[in-house]
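The chain below stands alone and is given as C-alpha cells, in the form predicted on its own.
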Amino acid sequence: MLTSTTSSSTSSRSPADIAARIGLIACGALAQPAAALVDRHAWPVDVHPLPPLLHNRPHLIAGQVEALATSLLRRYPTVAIGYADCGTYGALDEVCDRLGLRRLAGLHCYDVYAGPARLQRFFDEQPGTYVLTDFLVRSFGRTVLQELGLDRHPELRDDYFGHYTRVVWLAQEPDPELHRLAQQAADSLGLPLTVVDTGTAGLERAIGGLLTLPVPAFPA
C-alpha cells in the first residue's frame, strides 16, 4: 500500500513554529533535491514527500495529495504542491482548485529541470526519447526494472521499450557513479545514452516561484 511520509524535520516543531512556515508536498522524486534547496537558502519550508512509486500509478496521485494537503492545512497557513501534472490529466488541478493551492507548472518534473521548450525539442528530434533524472538513474533497478517485472522477465523488454530510440539523462548533479548507472540503465534497455547537464537552477526557480520566495538570478 502506498502511504505518505512526513519530513523528519517537522517532528520537533511547535505549533507556533509551524504557523510561520510553509508545508511543501513533494513528489518523492523531487523531495530530496527540494529539501537540499530549502536548506541552502534557509527557506521557512517543511518538505513532506509522497512515495516516488506513485509515478507508476498516476491515477492515485491526486487522492494522495488531497489527503495529505487536507491534513497539513490544519497546521500550516500555506501549503504548496511540489508536483507538475505528472500524468493525472487535470485531476491534480481539480484538487488544487478545490483546496486553493498552487502546484509546479508543467506536465511533469522533466519540464522543471530542462524547461518545457527544451524538452519538447528532444521529443521533436526523436519522439522515442526515454527521459531519466538523477533520481531515476539511482533508482532505475527498483522503479523501472522491478516495477515492470523486467528483473524477472527480461524477454519483455522490447514489448515495453521497442519503440524507444534513445535515453536522455537530465543530469542535475552528475558524478562518475551516476554516469556509470545512467549508462547501465541505457544498456539494460538496449538504447544509446545522451547526457544533458541541466543542473538544479530550473528546480530552484520553480520552487522559489511556487512559494514566492527569493531565488538568485540565473542565466537564461
Given for the second form:
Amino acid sequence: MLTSTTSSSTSSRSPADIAARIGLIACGALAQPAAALVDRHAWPVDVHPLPPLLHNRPHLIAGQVEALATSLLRRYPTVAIGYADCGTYGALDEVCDRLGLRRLAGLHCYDVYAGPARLQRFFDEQPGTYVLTDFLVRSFGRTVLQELGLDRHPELRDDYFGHYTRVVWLAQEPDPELHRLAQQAADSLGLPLTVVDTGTAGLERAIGGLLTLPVPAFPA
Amino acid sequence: MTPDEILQGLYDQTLVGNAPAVLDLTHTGLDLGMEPQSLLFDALIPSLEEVGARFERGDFFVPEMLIAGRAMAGAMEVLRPLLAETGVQTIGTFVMGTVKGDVHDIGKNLVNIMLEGAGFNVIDLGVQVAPEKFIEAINEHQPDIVGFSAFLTTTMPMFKANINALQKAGLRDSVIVMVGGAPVTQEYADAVGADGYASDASACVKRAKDLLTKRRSLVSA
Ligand code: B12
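Please give the corresponding structure for the form predicted in complex with the partner chain, as opposed to the form predicted on its own shown earlier.
And the full complex, kicking off with our chain again.
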C-alpha cells in the first residue's frame, strides 16, 4: 500500500471528502513516484495502484483498469488513468473512450520520463538499448530476472539479450545506492550502463496535465 | 523402451524444456529404427503446439516457451540431416527477419522452428533487417514467402517500408508477404498490404501452407 498524507488509503475518508478528490489509477511502476508528487504538491488525489507485472501480460491491462475505474467512478467524481499505452496497443484507449477518461500520453512510461523524441534517439543510436527506470532498477531481480526466468535459466541470457548493446537508466532520483543497483543490473546482463538524468519533471508534467484536464461525468 | 514410450517421453520432455532428455530420446528412438518424421510429427511438433496453447492460456510465460523451443531445436539438429537424406521434399522456402530498428526475436525464432518442422526451408536474416537486406535475400534465395516480424509500435511501420521496397525492386508479385509479432493484427496486415498474418507459430505454419497452395494453384491454372 502506498503511504502518503494526501494519497493514502481512502478507507478513512468520508464520502463527502472523496467527492472533492481525484482517483488516479496508476501502473505499479509509476504509483510510488506519482504518490510522491501528489504529496509534494498536496494534490487532492488518491493513488490506486495495479500490479506492475501486468506489463508482461499486457492483454490483461485494459480489463483490470476498466474494472477498477468502473468501481472508482462510483465513489470519485473524477478518475484518471496513470498508464501510457503500455503495450495494450490501443485497448486502453478503448476503455478510456468508453468511460470518458484520460490516460498519460505516450507508448510507455519511458516516454513519460524521457520524452518520446529523446527516447527514440536512444533507440536510433543503438537499437539494442534496454531501458531502466528507478522502479526497474529497484525491482530488477523480481521484475526482470525472475520474470524472464534468468534466475532459473541463466543459459537463456542470449535468447533475450544477445542483440543488446547497452542499458540506459533513466534516472529520476539517483543516489549512490540506486546507482550501485543500476550498475549491478547492467552487469548481470553483461551490458554497459549509460545513466541519463531525467529527473521527475516529465512525470510531474504528465500527471499534472492529466489531472487538470476536464473529466467528463460518470457514464450512465 | 517401446516406440510409443519414446514418443510420449519426447512429448513430455519437450513440454518441460528438458533439452538433454529430448536429445537422448531422439537418439534412442533413431537407434530403435524409428522414422525421423515420426519423432517430429508425432511428438516434437505436437508438444511445441501445446506449449504455444499454454502460453496463449497464460499457463506458460516466455521462459517456459524458450526452454521448450531450445529442447526442440536440439533435436532438430540431429533430425535435420536425416530428414534431408530421406528425401523429404521441402514444401517451400521462407525468408524471415525482424524489421529494422527492432531486436525482439523470440516470437520470430519460435515461428522459424515450427516452419522448419513443417518442412519449410527457413532462411533467417536475424534482427534489425533493413529493407535492402530483405531485397538482397529475396534475389539470392528466390523464396516463396517472406516474413516480417515486429514487436514495437514504433517499428511496425517498417512493414509498409519493406513492401514499398519490394514494389520498387519489382519483386512484390513474385513473393508472398506475411507479417506478425505481438502488436500486429489482421487489420494492420491488411492495411499495409501484406498477403497473410498469423497470431502465433502454429497459425503461421497453417497460413503459410494455405497461401502457398493458393499461389501454386493460381500459377498452374
Ligand atoms: C520478452 C520481452 C522482451 C525481451 C525480448 C527478448 C527478445 N530477444 O526478443 C526483452 C526483455 C529483451 C525486451 C525488451 C524490451 N521490450 Co519487450 N517484451 C517482451 C514480452 C514480455 C514478451 C514478448 C515475447 O517474446 N513473447 C513471446 C512470443 C512467443 O510471442 P510473440 O512475440 O507475440 O510471437 C508470436 C506471434 O506474435 C507470432 N509471430 C511473431 N513473429 C511473427 C512473424 C510472422 C511473419 C508471423 C506470421 C507471425 C509472427 O508468432 C509468435 C510465436 O507464437 C512483451 C510483452 C508481451 N507479453 O507481449 C514485451 C513488450 C513487447 N516489450 C516492450 C518494450 C517496451 C520493451 C523495451 C522497450 C523495454 C525496455 N525496458 O527497454 C525493450 C525493447 C528495446 C529494444 N531495443 O527494442 C513492450 C512494447 C510496447 C510497445 N508499445 O511497443 C511490450 C509489449 C511490454 C509492455 N507491456 O510494455 N522485451
